[in-house]
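Taking the form predicted alone, here's one chain by itself in structure tokens.
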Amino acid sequence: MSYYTAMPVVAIIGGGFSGAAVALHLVENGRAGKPARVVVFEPRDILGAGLAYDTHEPAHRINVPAARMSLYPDDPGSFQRWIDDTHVLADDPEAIMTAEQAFPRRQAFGTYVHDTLAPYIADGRIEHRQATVVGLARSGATWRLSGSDGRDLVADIVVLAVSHPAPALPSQLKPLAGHPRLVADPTARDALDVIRADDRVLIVGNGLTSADVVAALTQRGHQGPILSVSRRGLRSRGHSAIAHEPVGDFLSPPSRTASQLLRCIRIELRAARRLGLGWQPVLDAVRAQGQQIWKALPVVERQRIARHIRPFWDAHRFRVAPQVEAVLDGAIEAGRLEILAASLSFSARTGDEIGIGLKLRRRNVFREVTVDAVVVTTGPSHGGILRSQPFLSALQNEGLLAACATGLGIACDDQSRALDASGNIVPALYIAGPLARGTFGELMGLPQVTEHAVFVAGQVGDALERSASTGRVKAGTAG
């Protein structure tokens, strides 16, 4: 039986953007790669696409200009150069809005990430294990990972870069289970194929995914009426016509309460309006300073923001591409799309049709509608992350993982090390990507996710340097 000599193993669970970026920066910063095995567990064919960029819908576009999307925080033009070099927009003329702004299809960005990692995969510095993790257990000073391919891997360090769980079906829609046109997860491949051109469609949720659904249906030739509902009736907003630098200082001094932060933002918005600016530069400043703002807030105030303010933040923070915004505006103007502030009260099946009861916000008014299809776009079930995969549930049951106090992800410290049920550091287990945002705050936009991937790679690199692995790991168990 052959052996791997003393070589530490870093296992990254999840090969979407976060996991791929951690792997890339591990091998590129010179502190891993040849002296360490970097193994990424990802069932998809390529690394880097993940849930966000593994889409073939031509209407799905990145929601920030390409010139601000990059795997490298110190090189924001990396993606744009790749676009220029590959001529990927030759068959997508609608992507180019101005000489300085392009909004390519999301699949293009996933391909860019894959192409950037490809040389390291080819020479073995990054190993793509095309499998899911079905078991993860602490074994002495190491971790044993069991893959869906039947092979185990013994790792010195594990990085959790798992995806958000799928949306949870609202309880009011449970009577529709099994209906052929109930789309519980619109991010699934070809999920919208079941919707016919003239179907009356109800979309539950008004965020980015809702906008994607309207754009994709329109691209497919759908002509039926669409009703999109959420409790507050907030729709995703677009970019300003002219880009401006961020405006506002929210750290001198930082706010200590959610109310104080909201008051500071409103003051800055009024000041920006007097200068003839829109709200976008102010919210850009909040986003750029988001992690420092979050760090200064007590946990109870973070919880208040997650519970009361996050829907408003999401509606302004996550902006739709101009092409998608134009589709939404056109559908509203044509009377095909109605956006309503309402909550679900009931659902029922009558033959092939679906009856929905709605309670309008701020009014004691109920409205009943009949539709042919329902699409759920309420967003990831953040609170259910530790129940979304068996190995995560097992770790939670053992007390080795815990939900963060804000309900936004998995508990970790300010070095992104996982915390157990008692708040103690779990050795050699790191949380990467948006599931760490309960600790770090703003971790949903790509620039911040990239920066966090670099940070986690640095933490793992430091750990590798501090404790060089000794002994041998049998190839039969290392997979």
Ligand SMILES: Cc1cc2nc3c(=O)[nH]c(=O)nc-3n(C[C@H](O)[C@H](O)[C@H](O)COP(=O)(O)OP(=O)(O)OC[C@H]3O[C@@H](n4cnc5c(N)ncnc54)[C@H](O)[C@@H]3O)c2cc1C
Second form
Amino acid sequence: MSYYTAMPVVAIIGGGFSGAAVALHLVENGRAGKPARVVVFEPRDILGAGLAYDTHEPAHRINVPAARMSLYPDDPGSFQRWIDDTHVLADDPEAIMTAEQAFPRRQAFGTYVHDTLAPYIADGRIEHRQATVVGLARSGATWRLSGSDGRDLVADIVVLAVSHPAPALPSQLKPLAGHPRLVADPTARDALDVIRADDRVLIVGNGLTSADVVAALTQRGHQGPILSVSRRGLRSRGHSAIAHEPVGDFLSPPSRTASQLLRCIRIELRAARRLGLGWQPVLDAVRAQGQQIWKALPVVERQRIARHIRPFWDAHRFRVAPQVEAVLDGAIEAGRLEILAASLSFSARTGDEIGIGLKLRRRNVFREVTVDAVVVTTGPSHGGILRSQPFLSALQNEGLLAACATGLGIACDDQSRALDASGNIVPALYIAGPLARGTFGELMGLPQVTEHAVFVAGQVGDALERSASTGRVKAGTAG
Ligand SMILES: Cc1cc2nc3c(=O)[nH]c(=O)nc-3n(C[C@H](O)[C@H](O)[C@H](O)COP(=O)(O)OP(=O)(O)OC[C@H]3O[C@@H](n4cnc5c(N)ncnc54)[C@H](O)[C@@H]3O)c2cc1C
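To complete the pair, please output the form predicted together with this ligand; the form predicted alone was given just before.
Below, the chain from earlier opens the complete complex, with every other chain and molecule after it.
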């Protein structure tokens, strides 16, 4: 077999925030022994927006203040400076809550990421291939990617950054399939257009996407009643009025069990209360130390957290922007929005009307409601990621990819290298973004996703350096 020192190829599958950030840090950190060709496969028009920030809905706002959303962990002010330079908030005065806190529309953040990558796309150091990867196969020491545009690419290293699969339709709602006002994926563009101003709406799920839906419907002038249900009836919380530094040390020493961790959090919450602080700075400390906390826990305790504590964690960790919180509070006060702890027991259609059976959590009684529209906001089905796309299923069937033990994503090691069905490292295949959180713990909020992208870029850079020092890069990287 012949070898020559051609430019190595790094293919990144998925150009949402994670894929874009890995590409950026790969070309900027200069750790590669020699330049690499960086090709990002992403069917969307721009790199960097992905599911979260590719939205033109004005009611969709970032839920972390702009000053903490950055492509650079060591430069948290990068997005804020871009905002100041571009005057992007000139037509969005509602974005600014206080002098220090702005919560711009999510689309603005996607544009910031894309603008930051633009010079590298222009000079060819990052290639945006606007196609979906439909096949990925091991080919000797390299990978062969097949794109939906009919073109193949042979790559030396592949980074998988496909993060959020479409939500799964709860089985109780299957009888509604085909109903014009069943919104199974509210993140799809203009998905809420089918809902009329006076429609009675059932929202399934009470997290951030549910809050987004209420805010977007309100913005469109919707006036009908909205019932939002989830098993525990926990709604996403807001930020504290005054920003405060994180409070609490959960690492000296780290907890070894889920219940020990909960006890430590409760102790810190009581201490914070005595100091007149809210719960937010304590949960911020848990979030900031989340990856070390997670690493110290045995797998069985991680599973316990994923199964039992996650809904509470999600409701406190994911916070709604103050503007969205105000809309929710207003809707509840006006009696337009009801939040209920209940599970679905059945659904049925009579003509255009939808009947829904609910089992209420507290009293264990049933309630039947009639609505005109149902919106599913149970969130991306991360547990089903390997069944969400044929090329991922094929890799799983070959034993090259495996679900992680916590059911939160794809199995990988602590260098973010994919692990096969037997737990062995799959050469030159990395997992970037939230799908790696079974190994890394808290990896959903932007600050942690950014840090992880920098880490993955460093790992890929090191691998390129190693391959450069051997002077042997596999031939056949054209594509
Ligand atoms: C609705 C929503 C709002 C959020 N808001 C905030 C926020 O305000 N603040 C915060 O801190 N965090 C927020 N988050 C969390 C966090 O910022 C995101 O999870 C993060 O952006 C993850 O980005 P990603 O690139 O890993 O995933 P994704 O955004 O899912 O990007 C994956 C990309 O891969 C592409 N893709 C998929 N399959 C293929 C394929 N076969 N070939 C090629 N491309 C493919 C998709 O088109 C997509 O663009 C939000 C998350 C969501 C879901």
